[in-house]
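Below you'll find only one chain, the form predicted alone, shown as structure tokens.
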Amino acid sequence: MSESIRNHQASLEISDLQTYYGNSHILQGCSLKVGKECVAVLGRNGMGKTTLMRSIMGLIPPEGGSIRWQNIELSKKEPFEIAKLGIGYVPQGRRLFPSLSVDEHLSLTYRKTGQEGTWDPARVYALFPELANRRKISGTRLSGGEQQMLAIGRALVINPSIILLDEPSEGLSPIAVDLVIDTCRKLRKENISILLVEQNIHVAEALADHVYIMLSGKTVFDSEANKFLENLELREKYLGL
């Protein structure tokens, strides 16, 4: 995807983002764009990738820079306001609630749109039949792969235009990782954009159209995914791979 096309299609634009944890300056000038595509944010551990996702969702409000979604500034909005604008979030570690069943995780976050083809709990169960068979048990009693499917389903029922996926393959079996990849491909066919943070380079290779590299809280490099992932010198330089 050419840069001019990406500029024209960009729905999420982040510019010079500055975010702190207490006195620690974590994001120090992060900038990126996401259009109708899958964008992967790569980098070694501790570079600020999860902080980026949490900043977009308003969970750690940034202290400088801009986050614009469809020309709406997000940096001062509350998380529930951001979700209502059509941004789904699948956090690292899934963050499910022990007191809620599978069904409750989906029904409590379901946002009706009144349009055909929208995501509701029934459609999530059709996508993930394993969840349909376990809908009355606690979400935290599921296997790791099933928990990730529930976390994705919980994001889908707000009917997002973009989903933020933070380390979706973490701790999963190879079979479950393949299911995550297959699910993301289906979502792209539904015209849902994806912003992906991922340590598993094979997931990025399978899904990403464009990649950004983060180093010490900054985006220091970006390119079409295949050009970066096929360049072993760049992979070694930025990822140690």
Given for the second form:
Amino acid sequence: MSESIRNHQASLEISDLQTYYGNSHILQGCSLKVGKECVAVLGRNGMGKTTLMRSIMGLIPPEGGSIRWQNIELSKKEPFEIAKLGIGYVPQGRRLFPSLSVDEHLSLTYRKTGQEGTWDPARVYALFPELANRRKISGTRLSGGEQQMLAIGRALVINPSIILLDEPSEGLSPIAVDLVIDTCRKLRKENISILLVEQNIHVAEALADHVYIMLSGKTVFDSEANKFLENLELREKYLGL
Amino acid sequence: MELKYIILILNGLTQSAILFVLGSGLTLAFGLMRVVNLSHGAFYMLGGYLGWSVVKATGNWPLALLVGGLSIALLGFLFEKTMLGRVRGNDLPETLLTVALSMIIADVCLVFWARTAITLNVPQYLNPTITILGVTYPGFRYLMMVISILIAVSLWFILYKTNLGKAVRAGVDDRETVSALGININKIYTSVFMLSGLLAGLAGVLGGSYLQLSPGGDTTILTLSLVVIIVGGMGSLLGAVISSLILGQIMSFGLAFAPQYSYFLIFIPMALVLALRPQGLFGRQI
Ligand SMILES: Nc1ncnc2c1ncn2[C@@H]1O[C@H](COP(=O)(O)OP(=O)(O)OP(=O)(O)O)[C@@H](O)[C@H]1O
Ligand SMILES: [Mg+2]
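Alt. form predicted in complex with its partner chain, vs. the form predicted alone above:
Okay, now the whole complex, with that chain kicking things off.
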């Protein structure tokens, strides 16, 4: 996508975000835009990618900068308000609820809208048939891949316009990683935007339209996904790959 | 079995009934909010005293139960909404606030109610003498057990069959993720605290009809409820059931055979649990 189209269509626009954990200054100027596309944020361990996701969700409210979503400022809002504005969150490590069954994970946040094409539990089961056979068991007793599907399903039933995925391939078998990629492509076909954090360069390669590089809490570089990924020098410089 | 022992067991069950209603409220609130409400004992007292006044004015015990429960539910709602909610996540201010509230309530009780021990009058129609298999026992105590069982079933239903319950259980697991999924966890906290107040108020009316209400009794009650939830496991409903059953029997038999040590005896299971299984019988590691 060309830069001008990205600017024009950006629905999530983050600029100069500053976030602290106590006294440590973690995000020190993070800026990015997401339009109707998949944007990947890449960077090594501990660079602040998860902190960025948590800041967007209001889980650690940023102390400076702005997060605009469909022209609404998010940085002073509560997490539940942010989610209700159509932002689905799939946290790193999935964070399913051990006390809830698969079914309960999906009905927890689902509210009937009565509209055509909304994501309800039945539609999530149609997308992930392997979950349908395991409705009654605890979410945390699924395999890693199934857990990731459930975490995505749980975010889908709030019917988001964008979904934040924090390292969805972490700890998964190659087959499960392919399933994650496949799922994300389906979501893109439904016109759901994706903000993806990844360490697995192949997932980013398969999905991203645009990439940002994060270094010590700053977004230091961004470009069209192909241009970056084909440039071995840049990859070596920022990711050590 | 000798009749004497059967009566002691029944006394123990009556005691368990009160302990459960008392402890389940505290454990629910703690499990979700991670704050030990140190005014739980005072809630019980105030509920009991309010019930006592209702009985005195109207003679209507069921109404007293309702008023005692609902007024403490309202108090819990207001306290959570206007004060506790403001310092959420800061353990020390949270705990201090609940201590302060308990002191205020205890003083208010001193102003409005007797400085001697009082007991709620139970009307005769709720207290028929019941004889089962040759064992004669006051019907009101059976009624207390039935009420306690109904409360346990209702709590189970709320926790496992309603949307609120789903959100509560998810919130106990991971409150941050719940809120990031679009659920207003603050509302859930308020509801649970209100429910906890309701249970404390009900327990106060039940306990005040069986035992006594007296100035300073709130600290004894608070201690008892803490023992119930430490033995059962903080946050566990099943744990509250089992530990109330155990502690009720210990209190009943202790009172019969070693009255001078009976209060002390309930700390033995607590010490054992803390030594062998610190998370409690049905608690999970925190
Ligand atoms: N709860 C916390 N309290 C204090 N510091 C934290 C906390 N969580 C993370 N940090 C620090 O913030 C920095 C960024 O962490 P973050 O989890 O955002 O990195 P990341 O890029 O997601 O790493 P990874 O790829 O390992 O998931 C790290 O230095 C980390 O030590
Ligand atoms: Mg991370």
